[in-house]
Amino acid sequence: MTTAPFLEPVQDGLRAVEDLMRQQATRHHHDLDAALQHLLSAGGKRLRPALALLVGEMLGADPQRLTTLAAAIELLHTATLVHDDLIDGSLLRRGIPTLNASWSPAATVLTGDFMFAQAARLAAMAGSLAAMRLFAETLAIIVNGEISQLFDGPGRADREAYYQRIYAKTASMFVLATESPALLSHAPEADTLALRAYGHDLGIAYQIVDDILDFTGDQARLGKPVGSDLRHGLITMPTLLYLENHPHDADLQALLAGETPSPEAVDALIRRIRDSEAIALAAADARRLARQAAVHLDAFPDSPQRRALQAVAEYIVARDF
């Protein structure tokens, strides 16, 4: 993702990330900058740092308070994967070892405590109170996200319900990577609003795409079983669209009255979801979201940060259906 041509503008920055976000436990406990090493050098594609790089130096931001800002924001996003991989029992991201797979589930908690407690320390080092609060505000929407999953199951299989599942799971944290540089930059309240519209429309679509490929990617790529949400009873898009054209599917009704078919039949049935007209209607909506998305900066001058930032639009609903 770093060698992708729109980000060209921000690669020096993102360098500048990552530097600082390997700094912060070198003179803590030797372990948690271990495993601080570890999970940094699993990669991953740093896009909402990117988007908040593009964002801020679009908008003239303080370069050095910019950095400390795109690195709390990736380090906060870190620091909540290594919880979700906790939850889920995952052992493997990008096909590495999660930290779970090696440590005892109390000195992972505490790792992503500490990460926690970083991040929030770079935000605060970024000199905004304004990009502060959003940043707490984004992290109590996650964990109310999380625990409204664990405590009320997937709930609801309407749309209505599952766009506001995924904005607490993905779509704030591409807002907070798109509006807190306009609040660092003490941008026009118009230029904001249309900036946060862009993170949560890009968001949004980001998760469909994710969503679509638990059906149709490959499970040595996904590093989980094809369908993983579905056979968790989680109801994501592609469920709830062949849902709405196949309402009388007896396994799937099963499932969403807490039943639990055999694994044969969520075998039969993720393919038959794979196979339905579903995958493509998914695949519209993302890609109507991305348009919608770059329509918010039309508000912007041309530059090559917009540019690059309507090209991140492009690429997010382009990944391998």
Second form
Number of protein chains: 2
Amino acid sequence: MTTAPFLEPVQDGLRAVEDLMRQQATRHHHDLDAALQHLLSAGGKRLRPALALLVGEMLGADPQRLTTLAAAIELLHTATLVHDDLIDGSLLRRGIPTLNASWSPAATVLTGDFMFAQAARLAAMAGSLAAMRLFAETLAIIVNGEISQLFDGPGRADREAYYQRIYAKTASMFVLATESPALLSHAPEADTLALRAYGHDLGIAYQIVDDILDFTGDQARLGKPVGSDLRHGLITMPTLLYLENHPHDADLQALLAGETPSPEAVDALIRRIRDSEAIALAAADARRLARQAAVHLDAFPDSPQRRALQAVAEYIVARDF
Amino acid sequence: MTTAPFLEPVQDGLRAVEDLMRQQATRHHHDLDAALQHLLSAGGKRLRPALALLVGEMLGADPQRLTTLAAAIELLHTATLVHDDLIDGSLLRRGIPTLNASWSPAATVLTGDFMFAQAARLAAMAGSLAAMRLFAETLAIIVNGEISQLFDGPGRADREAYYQRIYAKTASMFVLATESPALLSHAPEADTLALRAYGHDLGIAYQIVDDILDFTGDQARLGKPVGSDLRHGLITMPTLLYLENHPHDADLQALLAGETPSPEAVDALIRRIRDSEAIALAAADARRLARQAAVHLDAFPDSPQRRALQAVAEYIVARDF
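Having seen the form predicted on its own, could you give me the form predicted together with another copy of the chain?
Every chain and every other molecule in the complex is listed next, the one we just looked at coming first.
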């Protein structure tokens, strides 16, 4: 559970979300319940439900329906990770063994499906058809993005394609977290759109930071080798910005052409990117987007929740890379 | 598309459902769209949406919302089959190659996920939170059933366990098809419960017939070897009834004890079951349940739709085994 000070206003709410999620992991087949408990224990920052709670409380949403919606969003997020890790063959997430590390593919597929079902059930119980529809559309966007990546490989190495990809992968779920409580609260359309834009820009900034950390983090903390995106042929913001300034890097061009450079060449390329100006440029882009996210909140009167949402935008880019 | 005469009242409705489902298979990644079109072309009897349309029309549901709900149900059904076939390693369904026969597991998992998302989106668009909730609960029941089967293997060889298993596997989706249009139509609770009971008994009868055909059908028409359930260690109604009358069959006892008899011994066991009185007894049980299903419809005034629903119950058990 997060202890970031700006999430103070929703500490009680997050506890209720946690309880509700864990209640979904009882009364089924005991192996399934154990798997669900394991997945929920693996934790994470619970950033998405925190955002949903902050927005909902800011708009005066019904607390019980809001808790239910926030739990649905986090369960949906967790379900997509379960199938993701299976597809990528990832054995660790947040330093904890993934489900597919110890379970068969069949059991892992079904556990993900079960979490989808429980997430959808909670989303329906939150009592807003508009939120429910956004919920389903978000899942479709995420999965379509994964399928595109699976079939197209790295795809075009330009910013537009990159932003599109991380919208599908990450920002769409942030949009769900910030827009659906507005739909639940029957907020005016302009407010709903502002919160959608906040979630979008925040999510893009968040993923850019994540993509920077893939180059600058240390292996122990990342729980995976440094530069693992590039090792998997995935072109992220640091690589894109490096490419703009070093268009003739032979190893990178080989990678983009679908060739497989030697592991030593990839190691060296990752070091060149990490030590280049691309990291600072990517961080600047993330900060620009986080500031832009916060500006969308200007439409709302001052409140502890609005201040917390602004603090989230500052927090996710407030680190030295 | 079905041409059963009793489905005449919903022919137009079924065409609208078909169109709506195919609209969900456009505007995404082209490989995904192609896979979705393939899955929808593989067809099937469209029995579940037909049931939903008949019930909804009988109750005066809004036609557009009813079409949307019926399409959601058939997409959900198809999505569960996609993951099922992957898990079972099935290469054919209805004589047509399954998705996993030609696609990677990753692509197959994601295509199933995408269909879940599209099904949930349509279910939300149908505009009934109660129907949406039943929709999500049905998915949870189906998946929990599959997980139980995966972990427990054949499980207890008694009728109660069998009925429970085929409720999760088949009848729960029939319940969704017959109860959700009642929820959409705000039918009185007694009517909703009667339609739920109709769907339940019909679904159980349907699955018993399917399980009989696994013994009595011919391989070409089944698209799989005769007795494939038993070959996979799955104990269905014919085997249960055979066991009641032949408790000392050594090969069957070996199978129940988790041993693996020789293929020849299993072939011979399948023949013994097929040629025993168990087939007629299982058929009698299916007919009893189909009659019981039809009785639940007595609560409704006579109408072409009610007569069609009664005809469905007669039709699914109207064959010589």
